[in-house]
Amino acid sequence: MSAAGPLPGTGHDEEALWQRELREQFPIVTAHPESAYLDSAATSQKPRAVLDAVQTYLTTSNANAGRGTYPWANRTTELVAQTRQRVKEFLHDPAPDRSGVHFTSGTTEGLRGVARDWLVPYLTDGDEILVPHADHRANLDPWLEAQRLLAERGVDVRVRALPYQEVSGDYDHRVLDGIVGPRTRFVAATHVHHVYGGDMNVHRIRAAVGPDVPICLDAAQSVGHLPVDVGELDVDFVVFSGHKAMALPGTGAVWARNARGPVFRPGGWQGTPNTAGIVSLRAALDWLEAAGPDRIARWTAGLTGRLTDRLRHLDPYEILGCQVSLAAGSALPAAQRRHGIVTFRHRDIPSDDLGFILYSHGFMVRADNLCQAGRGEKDGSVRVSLHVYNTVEEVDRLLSVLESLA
């Protein structure tokens, strides 16, 4: 028994026959049977029917959106329409009517433009705001830009850290109290981490700073690998790239809340959107909800905690994030679990370097610093991250390498 719960075998149970009908709908993982994709938080790959659904798109109506009104135009602009009402479906948004739905490049570009356009005009003069430094980069750099573009024209915001704790890399939700004062605006958090994997419990941040404070969530890791509701969250931002959750790159969306705070609206002259992108998305978000987002959450962390339960046991490897959750079995609660990444070193062989020896047995892994922000950790590590088209076979020959490693 994984960390996560009796894992699907490799025989013909239901879950296994559910996942190898699912692995068969990516052409670029059944055409390289010898390779093993273990890198699906850097992008994910791409099932047949977002492939087929680009290919028809540019060849029966390619068009710009919202500047004709000709056919292949008015098709394009109600695909970019009826791609923001799919966003909300798929987050199940609880006040559609008053939500909106921006599309970006990715993440990145998302979160800059609520620091940007929504977080600058929102603060005033003494204003505190909440940022993680132990996140992507991507979830510090854009609160630190806003700060000065404020100080440029004479506001003072204070920017605190959001505490973490050591053993498990979880925000420090017992110290929030003492942090959260009557001039905290706004937070910025992530809903799984990047390199530990986990669940970063925004329920309880929420419960720290009150009903009235704005939440900006970075959902890059979780929107197409687990569920993500919106309403449950009851955050105010969800930011996230297509590219992680099966559409193409370039891809991503904020969704707004528009209840707490100003209405989001991007600055500036909006020009042509990724018309071909956003195609790509709905119907990756089709996809996903077809597969089941609960199911393909639950394939995900059986392979992590199958991998987890043995790479713990060797000695030269040190797996980053949560140690008691190593050890805790199936009693570790599901919100505690690692979703679908597992980050480690090894005591004596260098990360890069031990990211080259994977690739020479087959294996794609991201090895590197993972672009943690400042407060994160310091050296390289091997970063193996799962998707549904993952397989028990393709870790456990992982393991068998990492054990010979040993």
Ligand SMILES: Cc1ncc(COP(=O)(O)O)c(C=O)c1O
The other form holds:
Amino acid sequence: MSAAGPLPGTGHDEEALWQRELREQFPIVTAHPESAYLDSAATSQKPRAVLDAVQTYLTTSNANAGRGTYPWANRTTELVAQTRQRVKEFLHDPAPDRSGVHFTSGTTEGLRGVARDWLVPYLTDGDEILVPHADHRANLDPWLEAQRLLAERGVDVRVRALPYQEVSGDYDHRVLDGIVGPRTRFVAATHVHHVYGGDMNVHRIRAAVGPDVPICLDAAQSVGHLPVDVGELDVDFVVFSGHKAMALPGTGAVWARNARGPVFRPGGWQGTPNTAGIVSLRAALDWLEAAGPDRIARWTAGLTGRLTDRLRHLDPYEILGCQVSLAAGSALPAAQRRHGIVTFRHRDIPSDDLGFILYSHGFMVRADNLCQAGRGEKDGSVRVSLHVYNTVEEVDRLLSVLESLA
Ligand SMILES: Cc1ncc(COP(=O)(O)O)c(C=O)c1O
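To complete the pair, please output the form predicted together with the named molecule; the form predicted alone was given just before.
And the full complex, kicking off with our chain again.
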């Protein structure tokens, strides 16, 4: 038994068949059986249903949205509106009449939009905001920029750091409890960490800050990988990259609850939306829903457990992040599991070199500092990130190569 429960593809034939059927729907994956794409945290591959939806749209009703009066334009406007609804459904929005969905190019643009267009007008002199300092820099820079913009207007806002804690695998909650105060007006957090792979346990943040403080969740590594339920998470913004969730490059969205604080209204003239990308996002969410986000999560958790169970015993490798979870076996709380992301170093082989070596064996992994913000890892690393199209055989092949390098 792996740390994450039964292993996929080992006696669980129904799961293996289900996965094979899904994998066959990815043309780029099946066209390259000799390679293994292990970089889904950077961007996902796209199933045929998504490619077909885009082709159909572009060859039957391509026009601009919200502008024309003729059928193609009306159809495009309708598709954009339907995708907004689809995003709300996919996120299990408990009050869809009140919330809003704004399309972006990805998480970076979405978080920046929340910072500039919502946070800046919302904060007043002396307010405090809590932001992560070891997560993706897309979830730090916008909040620092908001602080700068406010300072230029004479509004002094304090930014307090939410540190990562290796033992619990989420934010350091002793620090969190110590920095929450009556002036805490906003928290930015991450759902699944892009380096350590852990669920950052936003429930504990909600418990610490109480019911009234808005929380913005960077869900770049969770949407498409596991069920995301905004009612249950009790957050106010969910920002994600469609392109990491099976949709086309250049797609993403901000979901805003619009219940705590002002309504989110993206500022400025928005211009022509990425209609083909938005169409692809709808098809991607349909595809993911049909596949089952909980099933996808079980599959990738099984692969992750298989990888870490062996890798942690290979002497020259250091797996980054929560060490407790590596040894905890099936007793592991869900929040401490690695969700399809395993980042590691080799004691003697620099990470860039390890990346090249792995590519020479057909493995596409990420090898650098992974865009981690200020208080992140100082040295480079190799990140393996898995999705539903990855197989047990790919993980085993990777392990054999890593073993040969040990
Ligand atoms: C946690 C996290 N946040 C934000 C981003 C940025 O996403 P994008 O490049 O789609 O804007 C990433 C991308 O790797 C990420 O992993």
